[in-house]
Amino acid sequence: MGPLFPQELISEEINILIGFFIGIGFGFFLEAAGFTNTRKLAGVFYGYDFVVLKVFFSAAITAAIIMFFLNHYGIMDINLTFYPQTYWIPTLIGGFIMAFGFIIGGFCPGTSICAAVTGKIDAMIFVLGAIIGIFGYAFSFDLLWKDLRNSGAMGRVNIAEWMGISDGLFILLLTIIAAVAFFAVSIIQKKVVASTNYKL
């Protein structure tokens, strides 16, 4: 996990075991937070519930800040942390497809698995659709998707590098944006809930 395995601080078996327990914990907290409820997830798009946005935005910023300081003080080498190369065109298209799937089905890939495990039939159908899509993409890749998949190559770059600013400044700006966004969506949520009499 992270740079522990590349630095040979832990074995491959321990690396997989840690990932397994992190996955269980992630699923547990998704269910505990109510993220297997399609109405709560879709609420982001309809304006009556922004818990999902707040939780994941907060998690991303927290992780970024912790990793920044661990790297800054030499506790962790951020360069050993894996992230894939960027292909902006297929990423943009994939983002739109996922957004439509999120709005229509009320799940993202992770929450759909958690919901399916709890016995929700709509989540099971959603997962089945995802599996069909995965295999359909894999078997038709060379014929239909290969050129698209490799378009818009930018190499291994993060957003701060792309913008030409330091990681610290980017995290600061992201934190400010998050604070403003949290304030704005709170106002939107109050107005939508008041106008529709929706009960959270």
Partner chain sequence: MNKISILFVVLLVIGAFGVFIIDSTQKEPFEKVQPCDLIDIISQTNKYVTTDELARKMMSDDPTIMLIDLRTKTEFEKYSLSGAINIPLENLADKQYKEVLDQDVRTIILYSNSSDLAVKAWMLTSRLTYKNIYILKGGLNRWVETILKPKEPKETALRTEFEMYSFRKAASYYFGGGSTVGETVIKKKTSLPIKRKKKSAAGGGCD
The other form holds:
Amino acid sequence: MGPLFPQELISEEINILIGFFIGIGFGFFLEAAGFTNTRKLAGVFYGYDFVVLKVFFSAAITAAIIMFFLNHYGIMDINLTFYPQTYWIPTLIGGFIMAFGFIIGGFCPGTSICAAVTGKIDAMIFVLGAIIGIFGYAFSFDLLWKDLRNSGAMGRVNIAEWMGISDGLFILLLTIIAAVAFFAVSIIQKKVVASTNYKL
Amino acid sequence: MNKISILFVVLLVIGAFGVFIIDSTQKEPFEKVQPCDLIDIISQTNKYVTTDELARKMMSDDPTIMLIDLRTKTEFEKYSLSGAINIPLENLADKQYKEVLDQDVRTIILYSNSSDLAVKAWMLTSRLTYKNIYILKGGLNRWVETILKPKEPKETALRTEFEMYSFRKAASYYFGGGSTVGETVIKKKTSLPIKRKKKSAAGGGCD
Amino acid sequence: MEDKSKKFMNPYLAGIFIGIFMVLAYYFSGEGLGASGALKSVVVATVDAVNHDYASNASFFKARVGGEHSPAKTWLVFEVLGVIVGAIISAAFAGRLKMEIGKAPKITNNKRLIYALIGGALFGIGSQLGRGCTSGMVMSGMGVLSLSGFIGLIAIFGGGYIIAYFFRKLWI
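Given the form predicted on its own, state the structure of the form predicted in complex with its partner chain.
Once more the chain from above appears, this time first in line as the rest of the complex follows.
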């Protein structure tokens, strides 16, 4: 019965070791998909490369489908896992700040770490910037962020429940939307690449 | 999109359809336990003794069993199992009975007309952390039905049922069953519908 | 385009694998995949090491120091160490391990690095305010159908599309 660590079925040392190996898998496929290339990442906003959208949605949908089955057949209790609590105001504002960070910096934290260790100097600078940003946030926390961060608290909200539909229907709709989007962006990408002289 | 990409996307869509179909056909297999199901769950645990087991133990003069009759004194005096001690349910937690009940040498079997009082009593004793306490499944009503007045199984019944019947018939003679206890049986039966009514009323709320 | 598609893994397949690793993370550890959380742990550990008294009193750090273990010994830190190893393995196999600056051909190296620093800082702030970054909050949150994951998705990518036009000179 999963999750194993929160139910103390595996020790903390084993848990951390497993985390390390899971990280290897995550890093391997991020790099393999081309997430260390900042132009491929930024391409999602300019129409010449949609790898971010493709990888991102297939990962989230795969996880949602598998975890639905695991939870449904009692193999894993989703209630005991990490489940981001919803604070809609800071998430919306923070997300918008991250959008600026993404467009200006060309990475997100996960991809920047992969890129930095595989030799991308701009990514190393991005990681440095991110650490500076967190420092800045930490030291100005009481002054600027404390109240904002805890505003708009909604607790633990499941989006399907929130919309008033079943989990299964939501996953199906999400997958169909994603499949249509995958098809559409592959056409857009072809046109944009043909009209600009985009080279990696 | 190349062929491989289409394959993977189709795979995801199929998976999502599978999720949708399972989610809409098989509603919540791990629902919260309803109160009436809880009674079933309780009845599955091994705190019950069947009337056959009890009869076998009594016939072999098992010295470790102790029978506790939870009914009122008047009912107890009319009819009870041989060797039983009368402790009405409301007196079960009294100090004078603590010595009798709080031990771990003998097997204590609680009974009343049906199982209802005995289940209540069992919960009380488990709260008091008394050990080795069991419930006579079906109570005296079942005792009468199965041991004192066993019904002959149909000809098509399994051989084990015939074996059980012959055991019960022997037990019936042992406990002086047959016509001699007919009167008591009728008396017990009058008390029985009242109990059943209560039960079905409680169960109705769960549907 | 032909040689590129051979070079990189099929994005859908890579996504499916990342999804599977996310499930493993949830199954074994009850954790989502993440990155910014590990950077935060590094920051907290650094501040704690330099000035423990400050870390024990300032409200941002207070909750994160003083436990049994060093604030750096968290699941996410080890997961990110794994990410580093995994990325290096993949890049080594594909022959992509080399020092370079990734950028659009039209802008200078210095400009790119300055923008990377600014972007990183913004992402650092945004990820703390929004309780996680693209992988930790949005992708892992979407996996468990958490509303916050989808709000983050709309904010990051929706926001990105709104402002992309103004920064097009950086990339095209």
